[in-house]
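For reference, the chain that follows is the form predicted on its own, supplied as structure tokens.
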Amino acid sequence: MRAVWTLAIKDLRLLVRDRVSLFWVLAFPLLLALFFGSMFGGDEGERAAMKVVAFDESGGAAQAFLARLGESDAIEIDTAPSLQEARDRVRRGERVAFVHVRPDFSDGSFAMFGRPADARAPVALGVDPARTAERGLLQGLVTQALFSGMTESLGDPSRMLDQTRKVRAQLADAPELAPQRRRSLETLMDALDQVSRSNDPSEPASEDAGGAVPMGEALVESVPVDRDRSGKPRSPYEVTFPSSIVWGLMGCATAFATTLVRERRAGTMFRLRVSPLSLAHVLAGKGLACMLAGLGASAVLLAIGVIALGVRVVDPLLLGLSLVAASACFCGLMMVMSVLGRTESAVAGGSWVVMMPLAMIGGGMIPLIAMPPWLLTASNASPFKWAIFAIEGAVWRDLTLAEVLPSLLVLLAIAVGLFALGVTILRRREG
């Protein structure tokens, strides 16, 4: 174990020395944290249809309300049976929002009047924090939805009176409503009948005129997803420094790869293997050190995070556990990679040439939520989704061990495969 340690100490001190190894170990992703941060939350482009779930607590009052929201070609909606679970899919990262009717929504035209100035907006819309782009255009879909209903009562003269009898009896049980508020809505409910009665020729017509009443208050209210216990805004940091430590890790298996070929065509490779020392010491030796620069690169982005840019973390054993996988994923592929080829610039650019798409198809750089379903499974291939995800998991979303073991598992998988399939290849090549 002695002879092991010798070699991955070696091998980071090689690093260290390395400046372009290191830019693309710290330097590169560090950018891309605070590049994507700084614009987070721009627009995107077209996209596939966003997945909602809806918990409805208004007791059947919402179902047109939740069916016209669904018509929409930008929504896939479907119901959760608790609060608790509609908000837990959009923290697991299942699901980009969820919309919670509460008991005392109103659907039509009266859900906006008579609203006393403390009362909670009737709908309340959770968007997963690193889907930022979406929440406008998801917030619009469900207002225009609230105000379709009231286009349709509207032009409903029976459905209308209905409403303003209801809302008649709602002012008539509200003692505390200052005099003048009163005044006013009854001036809105006298004026909304005549209207009413002028085109239903079986109601009798209203002598009193009307009058009109500003709209309330905001009928959408934006809810926070995650269990963040400081009381303080989040930092978009935190949503992109989990893809920038999956960066640095990347970089250190690239890095590692190409002094690993670096080494053999040298010849240092060689006196190794004539020395008292095995071949599965060096590879023992120069996995460690791939795994141990990966943790470091890691705790320096982090500590950045943290101390510079307000990056919190939730779980912190289990983002140990989560960078630990990781980091033995990513130093499986460095051994894949590095019998790319037999030359340095061979394994260099196809090292890219398998990292980039893997980065781009598993949320390195094109969101998740972005992808057409088909490229959505395909992402189960990558690497980076699953290290992704289980950062994610003790930085914000607060899931538990139970939650991220799959992933972690997925990463253990994944580094032992590659790493003995790498081996096997090195073996055969060294003889």
The other form holds:
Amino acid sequence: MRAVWTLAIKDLRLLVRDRVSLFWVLAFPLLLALFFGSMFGGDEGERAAMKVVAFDESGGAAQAFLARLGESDAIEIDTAPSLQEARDRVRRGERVAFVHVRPDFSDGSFAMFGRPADARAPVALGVDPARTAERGLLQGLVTQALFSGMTESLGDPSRMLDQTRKVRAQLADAPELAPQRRRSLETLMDALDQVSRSNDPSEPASEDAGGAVPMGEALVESVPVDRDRSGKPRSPYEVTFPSSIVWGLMGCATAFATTLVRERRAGTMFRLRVSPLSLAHVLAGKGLACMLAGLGASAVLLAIGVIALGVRVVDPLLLGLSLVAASACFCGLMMVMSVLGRTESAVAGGSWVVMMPLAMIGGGMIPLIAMPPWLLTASNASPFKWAIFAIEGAVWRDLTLAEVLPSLLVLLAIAVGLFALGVTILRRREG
Amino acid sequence: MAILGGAMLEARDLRKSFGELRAVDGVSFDIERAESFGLLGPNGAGKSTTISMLVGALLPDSGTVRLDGDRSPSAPATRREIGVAPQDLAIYEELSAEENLAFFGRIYGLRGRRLAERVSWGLELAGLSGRRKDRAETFSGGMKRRLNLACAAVHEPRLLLCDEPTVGVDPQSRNHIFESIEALRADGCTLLYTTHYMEEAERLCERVAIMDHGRILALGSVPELIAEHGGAATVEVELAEAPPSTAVLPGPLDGLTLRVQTEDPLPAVESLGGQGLAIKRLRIDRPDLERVFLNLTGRSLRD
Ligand SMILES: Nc1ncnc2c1ncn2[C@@H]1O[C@H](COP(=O)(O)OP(=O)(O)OP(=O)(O)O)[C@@H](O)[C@H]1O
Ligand SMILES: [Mg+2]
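What's the form predicted in complex with the partner chain like, now that we've got the form predicted on its own?
Let us now look at the entire complex, which starts with that chain.
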């Protein structure tokens, strides 16, 4: 055991002095955690607002709509003197999108109900094609601003009745409208009229109306978000750090996989083989070093996450167990990768070929919580998934030991299986 | 280790082929306790392959190795008594001189004060006491070679195998290595030394096996080998003027140069002087191991 310890300490010392390995073990995972963590955006308020330019042809009818749009934290809005100018600002990348309010816009937008089917929408949205990620959000925000116009009208009976009257007039003016559509619109207007009357304090309330609530408020209730509620990541860093820890373990495994061939090339393997140590000692030393390095790297990454970025650990004991199992699992992978080639570059290349797909399907790149169901099923084949799940279980999922146990057992089974496989191949090779 | 009779190391009919190539082809020899034994041969003779089999790093195709009586070279207790300085440097470049020595000391079971003592001894041996904290990667080739040797001897082995410990080493470092090895010898360490420099074999080895193409061609002490395979000494005399016609020359004359092959060169020179010849220059070439090798193989040790 002492000899194994001596070997492990030597390997750890070599690792610490090898800048390239250190990069993969610590710096790269940390960069990943920080990069993805900041990309998914921490607090809403911290995210830079999207700059949007508006061109308004409604002659003032859209003022309330544009003001509502600008109220959103996510949007910063200004106006352009012409449609061409608005479009150019987006083309030049100065704005994310332009909002074109067309002349036929009328707030509340009930007018749209009576519009002929081929009429243009009252509002056009042009989004920079490079900003696909924001397109959906922008469309949502614009629609929301339009709708809250409507809900405001719903809450104001006189405006509402006025709107429905306008729509009825338009319906009468549109003989080309299909009878079925006409009927359904008329039914809708009837219903809206009734809602408005029931809200109107000047009209006698029907018996069951009870205390009328303004529509807009009834639709969405705002509740305080309990930030410490367990079972949910409190910040994106709680999602990115567990996976970055697993990247660190992977860095360790790749680094140690190459040390066996490196020792053979440097001739130190020869010395070890003619010493009183057995091959078992040598391999156990490698395994122990890999495991300790993995735990050390995890501890460093986690400490940075906890101290600098407010990552919580809901169950430190479970986290310890998870990290031990995950490190062991990657030790097993290391053993198998170390026999992938006879030169350092062959082993390093082979390791990446093995690791990358495992990382990709196992949540190393797309977080498990963001995975589509089919990928989540596929991820079961990757030790990455089990390791991340076990670590997340202790970091934010707040799982019990019983819930994490299957993952731990899978990790340990992979560890034992792969380690044995690697050792068998090495034994045969070294003679 | 039990003090048994018999050789420290016994190699019997070792054979090893790599594919078609017979790297070692029936090698047998004994090394006595506290003896220094040399394997002298050109590149590719099979010296390193033999060493690998002797220490159990390579499995022979056939043949046996026994150490210190009848122990196998792969038993841990036997290995503790052996030190190997491989031909290819085998040190950790990223560790300092001191850390390398301490690591190899530890894996041979040294601890605490004993370890510290041996590490200083090794640094002294390697002439690296002043650079103990420097990483091996910052050392010159000769310094690394010396460290390579010190790492092999740090655990005080009773049998030390040095595989060409002086390649690429300047004369001063080479001398330092010789002195170190002689110091180890003085402490009773048994030595196996491979080289293709005959001067090294002559200086360090009591007995030498001459090896070529995987076989031992001759084995014995240096004087024995020379007496047996070296042939006669050559006396070469350059005369100042043509010899008088009455002179009886002991050999053929080529211009003014006379060459005489003789087992015993001094009487031959005396008799030439007695004939009143005017000698301008005199050279006696005694046979050496180089000559032995030439006579045995028809080639010189190094091309
Ligand atoms: N692992 C190997 N695979 C194939 N051939 C080998 C191997 N090791 C040695 N050989 C061959 O065996 C022969 C003997 O090699 P060896 O290294 O024992 O020679 P050597 O006497 O030590 O030479 P040198 O003085 O150059 O070190 C050589 O022809 C070499 O090519
Ligand atoms: Mg050699």
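Under this definition, the rigid core comprises the largest set of C-alpha atoms superposing within 1.5 Å between the forms. Numbering follows the first chain given and starts at 1. Not measured: the values here are computed from a predicted model.
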item	value
Residue 332: Cα shift of 2 Å or greater between these two forms (core-aligned)	no
Residue shift check between these two forms, rigid core fit, residue 98 Cα at least 2 Å	yes
C-alpha of residue 345 off by 2 Å or more between these two forms on rigid core	no
